[in-house]
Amino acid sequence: MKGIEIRNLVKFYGDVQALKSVSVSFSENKIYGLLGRNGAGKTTLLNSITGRIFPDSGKILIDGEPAIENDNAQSKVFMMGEKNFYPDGMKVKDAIKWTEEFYPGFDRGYCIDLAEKFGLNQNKKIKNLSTGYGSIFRLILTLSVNAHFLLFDEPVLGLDANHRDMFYRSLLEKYSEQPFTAVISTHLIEEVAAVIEEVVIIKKGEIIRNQATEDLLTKGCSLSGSAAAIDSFIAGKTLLGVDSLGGFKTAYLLEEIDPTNLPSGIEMGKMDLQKLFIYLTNE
């Protein structure tokens, strides 16, 4: 099978079980959102795929090959995490040079262009980068390695709105020109909703949803109108939450509604992925 396949993965940290027999696949040439609350197991899962930590049991296959301690399989994966694995005293331009040495597919010209686009000072030492520019530094390297599978763990940490938008645009441009598999683990669900094709939701070390974004969102809807009309219509229905402003209200429902049966004055829209995520991961 082409892609990353995870079978019955288990990982303990002392008495705490971080992954509970997790089975999930990341097919080639798709953009996934790996969503979960703090401590749900997202980073543990990504670190297991890249061999940064070893699971207690289970299997990880990359293009059909065992991933653990397999250089050929691992050469197809690159992960952007929250930590730098370069010497703090190294300059950005030297880190780019050394990354090119270790990754044959690394596109130096593209990397330099991205650095200039994002305003990354290549003469600056890595330890002197701000939180945001530390993230930008790691993002740029990740997009430039041209690995088959790119894993992003909180990629926009510390980035302002403009730089976050630049990242998503750069990711989609790269993907459209040369498709790859991307797995994006993030808390900014509203922003990533328009980018991801597949949603994987993990809760307390278990996968609770794994399906196409569009399919997941068709399971619910939003309804907007006067507070009185909305309150009357949603009585007895599966409610995720509401937003109110004066006498206007928007309700989010976890069920399909026939638009032809809506009362006058109520408008129906698509389900909000963040609202759905909050509902599914609530205790």
Contents of the next structure:
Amino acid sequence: MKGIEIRNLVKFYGDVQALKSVSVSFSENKIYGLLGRNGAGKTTLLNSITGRIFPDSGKILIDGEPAIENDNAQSKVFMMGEKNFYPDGMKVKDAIKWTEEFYPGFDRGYCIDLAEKFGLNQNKKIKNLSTGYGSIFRLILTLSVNAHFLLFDEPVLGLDANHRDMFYRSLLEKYSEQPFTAVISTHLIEEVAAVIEEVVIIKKGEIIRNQATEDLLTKGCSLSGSAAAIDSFIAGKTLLGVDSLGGFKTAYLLEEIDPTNLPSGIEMGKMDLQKLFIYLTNE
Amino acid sequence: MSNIKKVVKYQVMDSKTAIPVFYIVMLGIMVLIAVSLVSIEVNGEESSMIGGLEMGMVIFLFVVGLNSFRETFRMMIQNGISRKTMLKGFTITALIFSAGMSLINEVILAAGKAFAASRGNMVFMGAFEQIYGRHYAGEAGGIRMSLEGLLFLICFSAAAMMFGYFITNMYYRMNKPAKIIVSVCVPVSLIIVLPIFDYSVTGGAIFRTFWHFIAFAFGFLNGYNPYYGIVSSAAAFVLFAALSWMLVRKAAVKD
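Instead of the form predicted on its own shown above, give the structure for the form predicted in complex with its partner chain, please.
The next block holds the full complex; its first chain is the one shown before.
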């Protein structure tokens, strides 16, 4: 199978089970959003794919090949982590040079262009970059490697609104020119919603949703009206949550509702991805 | 280019500044000693000059080994290199450094000897010659001694570099309490507890056995045969590489 396939992945940190038999696939040429609350297991999952940590059990396949300790499989993946893995004393331009050495598909021209566009000083030592520019440096390298699978863990950490917008644009431009698989793990759901095609939601080490963003958004809806009318209408339906104010109630459902069948006095609205995420991952 | 070559290239380039600095410092020290010995010559006494370059080189490569893991490991993992390839790359790098620096050492030794001979009252001698010199007594030219000395130095310094790598790997895998325990207990045991125990309980048997082992491993018990030292050093290199592999194969990247 082409893509990244994860089967029954289990990972413990001491007594804490970070991944509970996770099975998920990231197909070729799609942009995924890997969403989850803090400590849900997103970084553990990405770190396991790239061999930064070892899972306790389970399988990870990259284009059908085992991913763990496999140079060939790992050459198809590049991860932009939250933390810097480059030597502190290394300059940005040297990191670019070495990444080109390790990834023959690396596009140096594109990388330099992006660095100039983002205003990244290539003569600076990596340790002297601000949080935002540290993220920009790693983003630029990731976008330039031309690997089949790009994993982004909190890619916009510390970036201002302009730089975040530039990143999303650059990602989509690159994707439209030469499609690849991107997995973006982020807490800024509203921003990434416009970019991702598929959404994978992880909660307490378990995948609770793995579907096309559009499908999920189509199913999610809000119904507002008097408490009595709402209560009677939502009985037996997949309820995500409710907000009440006096005698007025809003119910959030994960179910396709035909608006023509709504009783009078109930109004239907759409739910955005962030709202859906909040209700799906609430305790 | 294979991944092993890339790792070797990275590690060699990583030390590209340290090696010239080492030679500048060592040559500076040697020139300083030579100049001071030349001035002593005025008294008409024979002065001797002992080249400490080999020991300096061995210590230098041990330190390079100590500094070759943490940052390189993170860099390699970032670039999709497996731990197996990393260790293979380091092993080749250790052999390249040992062979290259041992060759340079031989050249410096030959130049030092030629200089000492021109002065007439100086002796320039490497550590190998000091230790194993008696094995070559009566041999003219010293070519065999130079070649075997070179081989010995390559194996011994490669073992020292791999030993440094093993220690740094061990510390990387240990948690904080274990690091503190090892850092305190090992020196205390070796420097204080063991000598006292050996003196008062075993009557010095432990240290006698240890020195006997060293003397055997380096051929001192067998006519100062350098091949004992060469084989022992090569075995130590393989042993530390194997131990390093056991540590690195399941090493996780720490934040």
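The model shown is predicted, which means the values in this text are computed figures rather than measured ones. Residue numbers count along the first chain shown, from 1. Under this definition, the rigid core comprises the largest set of C-alpha atoms superposing within 1.5 Å between the forms.
Core-aligned CA deviation for V10 between these two forms: less than 2 Å. In this overlay on the rigid core, S226 has a C-alpha that sits 2 Å or more away from its partner position between these two forms. When two forms of a protein are overlaid on their rigid core, residues whose CA moves 2 Å or more are considered shifted, and V24 is not one of them between these two forms. If you overlay the core, the Cα of A235 moves by 10.5 Å between these two forms.
Taking the core as reference, the Cα of G269 moves 4.9 angstrom between these two forms.
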